[in-house]
Structure formats: structure tokens, C-alpha cells
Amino acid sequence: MKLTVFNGSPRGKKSNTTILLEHFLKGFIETDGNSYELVYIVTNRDVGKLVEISKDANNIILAFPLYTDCMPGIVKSFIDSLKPLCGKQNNPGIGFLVQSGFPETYHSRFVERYLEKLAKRLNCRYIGCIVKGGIEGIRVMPHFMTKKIFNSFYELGKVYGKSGRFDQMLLNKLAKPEHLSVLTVLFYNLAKLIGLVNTYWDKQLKENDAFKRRFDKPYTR
């Protein structure tokens, strides 16, 4: 099987999306005869080239993060560029990987519905959608905290490499939790009160010289 993977993270090779794809593709290529091409949208802004790559693909996986429930602008532009596929026959099958920092999967279900409709509009066979929350920070998490996630992505890639389909049991496993439990909500509320919730994000703001502007409200003017 020949697979074309589009990584839609603005962080490119240093992204959490890249890490998840590495494990998925490791499982995928275990099947003899499988090969893949990995394209980083953020470093390939030639829309015409991206469209041609899509046309020539046998199967496509588009992977990207959600930022506060929204897909990155480069991903939306890429999707818009696929309009030439509409109405054509023998288009490639297309699947998706959507990851976010929100722990609960429910945040991503709405974009999942959109992506399924998108596949139909493009006249592409819908392979499915991998949805995983709680991913922000996996780059710095210790191995024992990421082992199960990475193993699941590896197994998912392995099954897909053999069957051309996403295993539903693995999808369900990765999707947990769908909603936060009452105890988890209470924990987050407590962590917010004592300032633990903001520790990671404050670090990000400081690294990008934006900490002093964290309370700005540009859209209220």
C-alpha cells in the first residue's frame, strides 16, 4: 500500500502531531510492500504541488492539531485547495488524525463530523478519523506516561497497514475519556485556584515574550 501523509501542524517536525505519526507509521511499514510519503504542509506552501501530490496518492491521511477547537489556517487552506478532486472518479481514500490539548475527546467530535462530510464532498472513500485528546505536553512527559498512547498508535498503524482500515476498538481506546469525570473537574478547579493550571502555559508565554500581554483583550476595542 502506498500512503501519503500530510502533517498539518504549524510546528512542523517539532510537533506533537509528528510524534504520533512516527509511531503510527512505524506500525504501518511493518507490512511488506507498504511505503509512505510524509509531507509537512507548513514547509510546502506550493498549493499546486500539494494538489498534484493528492491526485497521485493511493491513500491519504491528513493529521493536524486543534487549537481552541479550531484547525490551523494552513490546514483549512490545504483543504480548500483540494476542490479539483470534487466530482472526479477513482480519488484516493482519505483518513484523518485530530489531536488536541483538551483531555476530553468531545471537543473534537464536531470537526470529526465535518471531516467525514468533507470526504464525501471530495468523492473520496472515508477511511475514518483518529481522535485523541490530552496530547499537548507529550514531548516532555516521561516514558511511563506516554507508553500506552504510543503503543496504541503503533498498533493502529499496524492494523491499517494490513487491512487499509482503522480498528474501531483501538479508536475507542484512544478516544477515552469522552467527557471529564466529576472528580477530574473538581481536581482542575482546585488546581486552578492554587495556580497549577497556568504553569505550563505561562512557560510558553514567557518563551514567546508574550507573558506581559496575557490579559490583553484586542477584540473588545
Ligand SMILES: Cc1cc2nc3c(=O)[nH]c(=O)nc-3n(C[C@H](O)[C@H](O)[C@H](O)COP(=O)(O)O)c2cc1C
Contents of the next structure:
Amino acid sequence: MKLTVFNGSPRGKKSNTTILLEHFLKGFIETDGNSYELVYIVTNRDVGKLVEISKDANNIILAFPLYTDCMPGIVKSFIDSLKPLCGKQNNPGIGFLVQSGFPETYHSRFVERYLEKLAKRLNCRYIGCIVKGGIEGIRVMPHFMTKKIFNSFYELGKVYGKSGRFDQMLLNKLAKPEHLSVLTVLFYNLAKLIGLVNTYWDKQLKENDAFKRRFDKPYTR
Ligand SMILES: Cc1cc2nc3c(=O)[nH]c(=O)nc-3n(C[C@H](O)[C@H](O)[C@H](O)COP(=O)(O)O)c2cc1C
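Since the one above is the form predicted alone, can you give the form predicted together with the named molecule too?
And the full complex, kicking off with our chain again.
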């Protein structure tokens, strides 16, 4: 199988999307005859070229992080540019990977519905959508915390490489938790009270010299 993978993270090669794709593709490539091309949307702003790549592809996976409950702007522009595929015959099959910072999968179910509809409108066979929450920390988490997630991505890639399908049991496993448990919500509320919730994000804001401007409302008069 020939696969074209679009990485839609604005962080490009240094993204969490890259890490998850690495494990998926490691499994995918294990089947003899499989090959893939990996395209970073952020460094390929020539939309015409991206459309040509998509038209020529046999199978596509579009992977991106959830941004404000949807997709990053560069991914939306890419999707819009795929209009020439609408109504055409023999379009590639298309699958998606949506990963997010917040842990509950339910957060991404709305964009998942959009993506399924998108595949139909593009006249592409819908392969499915891998949804995984709680990913922001994977670059700093110790190995024992990421082992299961990475292995599931590897297995998903392996099954996909053999069958052209996403394994539903693995998708369900990755989708946990669909909602936060009452206990977790209580824990978050407690962490909020003692000022722990924003520690990680505040650190990033400080590193980018944006901490003082965190409550700015540039569009409010
Ligand atoms: C501008 C912006 C908006 C985001 N919006 C959401 C969101 O709505 N829900 C969520 O769970 N995570 C959100 N995140 C977190 C990212 O989805 C998460 O950090 C992801 O793992 C980043 O992946 P990447 O490194 O591949 O870009 C947002 C991050 C940024 C920078």
C-alpha cells in the first residue's frame, strides 16, 4: 500500500503529531510492499502542490492537533484547497488523526463528525478517525507513562498496513477517557483552587514572553 501522510501541526517536525505518527508509521511499514510519503503542511505553503500530491495519492492520512475545538488554520486552508477532488472518481481513501491537550475524547467528537462528512463530500472512502486526548505532555512524560499510547499507535499502524482499516478495538482503547470521571473533575477543581492547573501553560507563556499579555482581548473595543 502507498500512503501519503499530511502532518498538520504548526509545530511541524517538533510536534506531538510527529511523535504519534512515527509510531503509527513504524507499524505501517512492517508489511512488505508498503511505503509512505510524509508531508509537513507548515513547510509546504504551495497549496497547488499539496493538491497535486493529494490527487495522485492512493491513501491519505491527515493528522493534526485540536486547536480551539477544531483544526489549526493551516489545516483548514489545506482542506479548502481540496475542492478540486469533489465529484471526481477514484479519489484516494482518507483517514484522520486528531490529538489534543485536554484528556477527554468527547472534546474532539465534533471535529470527527465534520471529518467524516468531509470525506463523503470529497468523494473519498472514509478510513476512520483516530482520536486521542491528553497528548500535550508526551514530550516530557517518562517512558512508563507513554509506553501504552505509543504501542497502541504502533499496533494501529500495523493493522492499517495489513488491512487498510483502523482497528475499532484499538480506537476504543485510545479513546479512553471519553469523559472525565467525577473524581477527576473533583481533583481538577482542587488543583485549580491551589493554583496548580495553569502551571504548565504559564511556564510556556513566560518562555515566550507572553505571560503579562495573557488576558489581552485584541478584538474587544
Ligand atoms: C492555539 C492552540 C489551541 C489549542 N486548543 C485546544 C483545544 O481546544 N482543546 C485541546 O484539548 N487542546 C488544545 N490545544 C492543545 C493541543 O491540541 C495539544 O497541545 C497538541 O498535543 C499539540 O500538538 P502538536 O505538538 O502536534 O502541535 C491547543 C493548543 C494551541 C497552541
